[in-house]
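A single chain, nothing else alongside it, follows as structure tokens in the form predicted on its own.
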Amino acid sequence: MESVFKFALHMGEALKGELIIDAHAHMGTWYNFHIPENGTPASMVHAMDLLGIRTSIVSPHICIGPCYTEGNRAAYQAAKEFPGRILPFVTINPNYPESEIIAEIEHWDKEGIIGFKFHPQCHNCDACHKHYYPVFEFCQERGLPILSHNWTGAPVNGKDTLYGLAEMFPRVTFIIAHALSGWGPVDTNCAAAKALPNVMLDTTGSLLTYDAVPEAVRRVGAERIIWGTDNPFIDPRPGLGRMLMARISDDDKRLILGLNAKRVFGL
């Protein structure tokens, strides 16, 4: 019996009776990059329909460029705007004061966090860096995820940064963001994936490497792996169809293309 993935991506349809939920989402435009129809809400939605995927988790780009507090309030509306279809994460910039970090996580708080969006990268920091602490604190208190772009800095507990902040914080879910993007990369997040029960690996990514999911699925399993797309920085159409023609089991994919997001940001 055909795949029902393959079989809808051979026919050119849109994915229908499936959870599919994209947890690695941005919004908007970018300063150096071309998005389609300026990444509005409405026009991610309009690629999402296409495609069957049931919700999309935010992060504006806004957010890990100039002002992280004007995107989350873009995010918030945009799941106002499209309830159930958008949902936004919380972005933190821990260059500002810790007073201004404590007071956004406290009035977002008011309206619902499901998770929270770090870019260390984008924001010239470390991931352990201070200013993220308050986060990590109100995650463990919550049992909330974090996706993050990477896990670098300063030991924390003399162990690398990831190691450290994991076991410190055992109820947060600590999702690695394009974590199969290359070899060299599965090897270190299914190394990290596998040491620690409180990390995932999320498979967004152009550079999502062939069988790389597969290999993942064998090393972690599938429960640990969280799909998404960039999207609209990245057309989502190429990530799922990699998704759909992975040789791993209906039952797996199901799991990465939805189940796995809805048991961890509480959906």
The other form holds:
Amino acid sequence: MESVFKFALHMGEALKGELIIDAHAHMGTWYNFHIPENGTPASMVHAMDLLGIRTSIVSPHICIGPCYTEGNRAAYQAAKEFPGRILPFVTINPNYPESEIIAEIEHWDKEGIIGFKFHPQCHNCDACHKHYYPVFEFCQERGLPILSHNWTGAPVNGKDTLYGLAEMFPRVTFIIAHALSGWGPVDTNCAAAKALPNVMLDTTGSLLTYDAVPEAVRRVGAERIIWGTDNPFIDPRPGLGRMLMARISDDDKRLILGLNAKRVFGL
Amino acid sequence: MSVASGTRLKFLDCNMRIGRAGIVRPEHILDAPGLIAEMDYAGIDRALVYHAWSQEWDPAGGNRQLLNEIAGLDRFLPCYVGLPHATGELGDVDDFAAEVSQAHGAVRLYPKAHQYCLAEWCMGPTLHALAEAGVPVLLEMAQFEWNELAEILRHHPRLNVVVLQTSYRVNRYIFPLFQEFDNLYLETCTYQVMRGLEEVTRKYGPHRLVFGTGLPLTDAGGPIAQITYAELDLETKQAIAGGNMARLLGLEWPIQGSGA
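Starting from the form predicted on its own above, please write out the structure of the form predicted together with the partner chain.
Following is the full complex, with the preceding chain placed first.
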């Protein structure tokens, strides 16, 4: 019998009756290229409706660029305009003073925080920058996830960055963004997920490496993989199509496409 | 709101590789039976295939190997790899163009990998012959500079050029070219611009986009979703899925005979 997900893909049918959560989204315009419709929250929700995505967790592009505080404000504003459809990450740029970062966390804590977003590459820093530590400590206390574009940098407690951090903060879920984009990342990131129980792998990425999703499921299990799209940085359809077509069971697809995010983000 | 087609589209994949390559993974499909099985799974009717040997070893030898491997298999159409005429590696340029045209094939170029230039003094005669024979040319984005592409389109207005393997960052290059040149086409595989298919269709017409997957290196599901979930009417989706490329190859779509 054909997968209900694969059937929906071929017919262009929105995924009705399934919990689909995009755990890696952005919002707005970006200096580096043109995004039709300017990546507005309304355009994102429209795109989500066409596919059947219930919720997207967003970090506006301005957060990973020049002004994380303005982006956090925009994310919370969008969440108010589209309740339940858009949820905010709190994004942190550790190049700013620790006092400002602590104030930012305290400010959004009053509104409710479900997770944080780091972009060490855009912010040109290590994933273990000392100004990220208030976030690690906050997430350790609350049991919250952090999605980071990468988890590379200086050793932590004499170990590779991610290994040191994940052991130091065991209640934090460390989500490796773009974890399956290429065989090098698949090998490295699956090994990390096997070694560290609090590490999850994010599927987001423009490079749809052949068979990488089924291979990652074989290596670490579907419960360790979380789905995202980069919408509207990237159109959400390719990332969804890759999942719907993957040679894995429909139950595994349900975990990756939504149930894992529901669990990790406490939704 | 729904973009559901109510029917399965017929896909003609213009970006598929066949043959043993130098750098492979156990997952990679290298032969015709394997590719046909993958096409059946993915719901791809026909594919325009180039041979890895043409890219990585010798265009002439690879083109011959391509014809051997797909002989008698109507799921495949041949994508030859071209070269400048002056070295004579592919024989007489007009004969080469006529052979490709007769096979309803296309020509893929690798100027950077194969060490030549797309300028008129180097490729002009080849491109002229292909244009006269009605053979489309396929170019991966990594193999050219945007100014070179503009010059080809300007010098050869009857040559249909399909740009392959682009990205979500190309609108500021490709939109001015679409505006200026009618003979430019865009393969959708890695054109992952947010609502990009709808935007190109709205601004430049539904005939500019052609479907490709990048198999066996990349998954087919993503490129298929871009089309099946596009907010476009069924006729436009079918054109992008296969009709536009079939027209460039001089074929009716869907092609009669066995398919997915």
